[in-house]
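Taking the form predicted alone, here's one chain by itself in structure tokens.
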Amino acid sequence: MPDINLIKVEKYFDKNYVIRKLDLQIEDREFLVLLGPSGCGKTTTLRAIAGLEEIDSGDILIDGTSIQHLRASDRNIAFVFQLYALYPHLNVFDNLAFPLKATKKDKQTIDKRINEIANILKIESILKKKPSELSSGDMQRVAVGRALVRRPKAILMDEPIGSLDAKLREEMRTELKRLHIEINATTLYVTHDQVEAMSMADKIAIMEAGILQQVGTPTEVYDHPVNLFVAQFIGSPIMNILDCKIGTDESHTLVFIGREEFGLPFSKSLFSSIQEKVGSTEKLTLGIRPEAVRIEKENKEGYLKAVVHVIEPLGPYDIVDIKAGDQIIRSISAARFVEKPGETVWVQFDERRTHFFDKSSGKSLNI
């Protein structure tokens, strides 16, 4: 399987500058998903690739070799789309052997690759049946396998599952994962989901308005985001976003919430690491994710005094909304520890995760 590698690529539709100086590489056999808002230039970033889309500056290779001149039909890549459009006069079987028989591959080839792809996709039970009586996932189970059964250079899937039900849309993000691992294919998909992109991805690239923001694996993007934009973007419920201030004193540095006089004791050294960063301590911003809010019953040295604002219980675990001073945080507890709105409690952030932005630009300062 190639890799691809996209360099300044650019697109506009009219006025609307709609792909911004593009560079993005997938590595050979890699499972990137391309993540962010409706309108942000990802599915035209596909199309792009596929070639059902001409770029206006910029090149798109594959293995180091420009396919810019190429037709869609001679770029040998496989396009999953969302609608399954399925042949419903075909049976699974027809709908599987089209695209091979539109290039006139002999019918043994034909069995033997069909054969093959119902096997890795278990719906070898489904070959003789129509769409019309096929489940959701089915359907989309027989799409995927007509991409693939002309072994493409690579795969593009454009929000394949996103018309489907919670559950199967669970189901087949694993679906999709193990089949990508079997088959060891190239793959490029996009999706606005960032429970998929976490779920599936060897690596994640997060655009918006046309520009990319930051590329790396699941755990690169959610632990150490870039800017505002993606430490929001990726983590459910997302994250806290705070005004603060810092200050000192004999042994700590000391981080107020919004107007909050209380101070949250940080280890020493931040306030320098920050000042050279930013040179005024007033230029912040406070990310802190739900799992790093730290909540007591009982007063602790060192924690903030807060007021359970509301409770969402989800079954293992309560999503709890906390008001400290004009400050409403978002915390995760265990199920039941904060018994009812307007209760008491003592509030806390784990340093180790939480991350400062410069207010004006939105970037992390990366401490």
Ligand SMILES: Nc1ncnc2c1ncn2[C@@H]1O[C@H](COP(=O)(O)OP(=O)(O)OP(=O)(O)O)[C@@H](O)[C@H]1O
Given for the second form:
Amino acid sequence: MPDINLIKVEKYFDKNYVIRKLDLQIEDREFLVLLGPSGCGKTTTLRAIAGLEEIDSGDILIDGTSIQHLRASDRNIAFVFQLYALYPHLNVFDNLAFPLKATKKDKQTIDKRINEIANILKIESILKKKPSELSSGDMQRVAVGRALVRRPKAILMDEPIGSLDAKLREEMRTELKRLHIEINATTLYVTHDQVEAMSMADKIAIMEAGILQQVGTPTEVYDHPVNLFVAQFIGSPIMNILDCKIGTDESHTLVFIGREEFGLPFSKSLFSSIQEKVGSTEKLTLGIRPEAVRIEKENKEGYLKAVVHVIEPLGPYDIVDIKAGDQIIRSISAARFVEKPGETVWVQFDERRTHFFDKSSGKSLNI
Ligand SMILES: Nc1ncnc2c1ncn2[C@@H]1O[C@H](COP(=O)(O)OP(=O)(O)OP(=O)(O)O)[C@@H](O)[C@H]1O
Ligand SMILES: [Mg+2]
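Having seen the form predicted alone, can you show the form predicted together with the named molecule?
Let us now look at the entire complex, which starts with that chain.
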């Protein structure tokens, strides 16, 4: 039985829907990341689960029981916001103690719980400090601690590290993940940052304009995006999306990108698989991740001629934009393999990692 179960949840503000028929299951102890661009309905979804926002239709179950009639304070769910909202006049210990005192826990329990959580979050040394004396990372640790100290059934986090600088975000990502492994509370984590989602999630739910697009493990959504939106939202540098047509010769399917006259040779059976699914050989979009673009310096059979356009040396590897006819294709190549813009190279796509989409619907053909 899922821990948190959203069934056909809908939310409108005036006549506009913000969440549309949302079905989402979060299993016991799972770390699920709700990912999507700004305004897609992430915060509204969290607030609905927490009881801070009423839904217009559908149901929300926790442990199999509808919680609609319960007030926020009776739902046993903790909420961590992007802004830490610590009580400025209380020191860290008292901030942590606040939710426990509110539920009338005795002093011994309070001390024990705070020591436990301070130990896990490594904030023992700052328990006497006021929020104004803390770094932003520590403030966030305290905010998370305050949510966990009640031992809630589930924890909801809304972009909890969004306002930290890039380096600290990276550290906090690892910390929060470790914390989840130690505490093992069912977690729903909201972010618009796909790197955060990929690195932390057991499962990612991708939402756009109030509509759930796909739910899967990071690997599933990366390797098998169901549509162009997911394909481009997940992964950095983003997937190349190219207009494409297909044809055949005796032994291959030929894949033509843009207005190219040269067809990249793919396996013969591809042609009929695509035709079966879209009934067209032209209304296609091809998706290829930069790491699946192969570049060679010498002309190899079946490779398309291209010219190096821009090189971004990132250290461990280079991102190289190459120009084939009217198309720019991003690729990842070994550091310093390509030397300079203007250089001629030959390119081919790794067929197993090439995605085909129906151009009109944007849906993956799952080939
Ligand atoms: N109280 C409200 N009244 C009217 N519209 C609202 C209200 N709250 C949110 N909205 C609208 O609902 C949509 C979804 O908002 P929500 O805050 O859930 O998005 P989000 O995915 O959390 O975005 P962000 O990444 O910017 O935080 C937005 O278009 C927003 O303008
Ligand atoms: Mg939000």
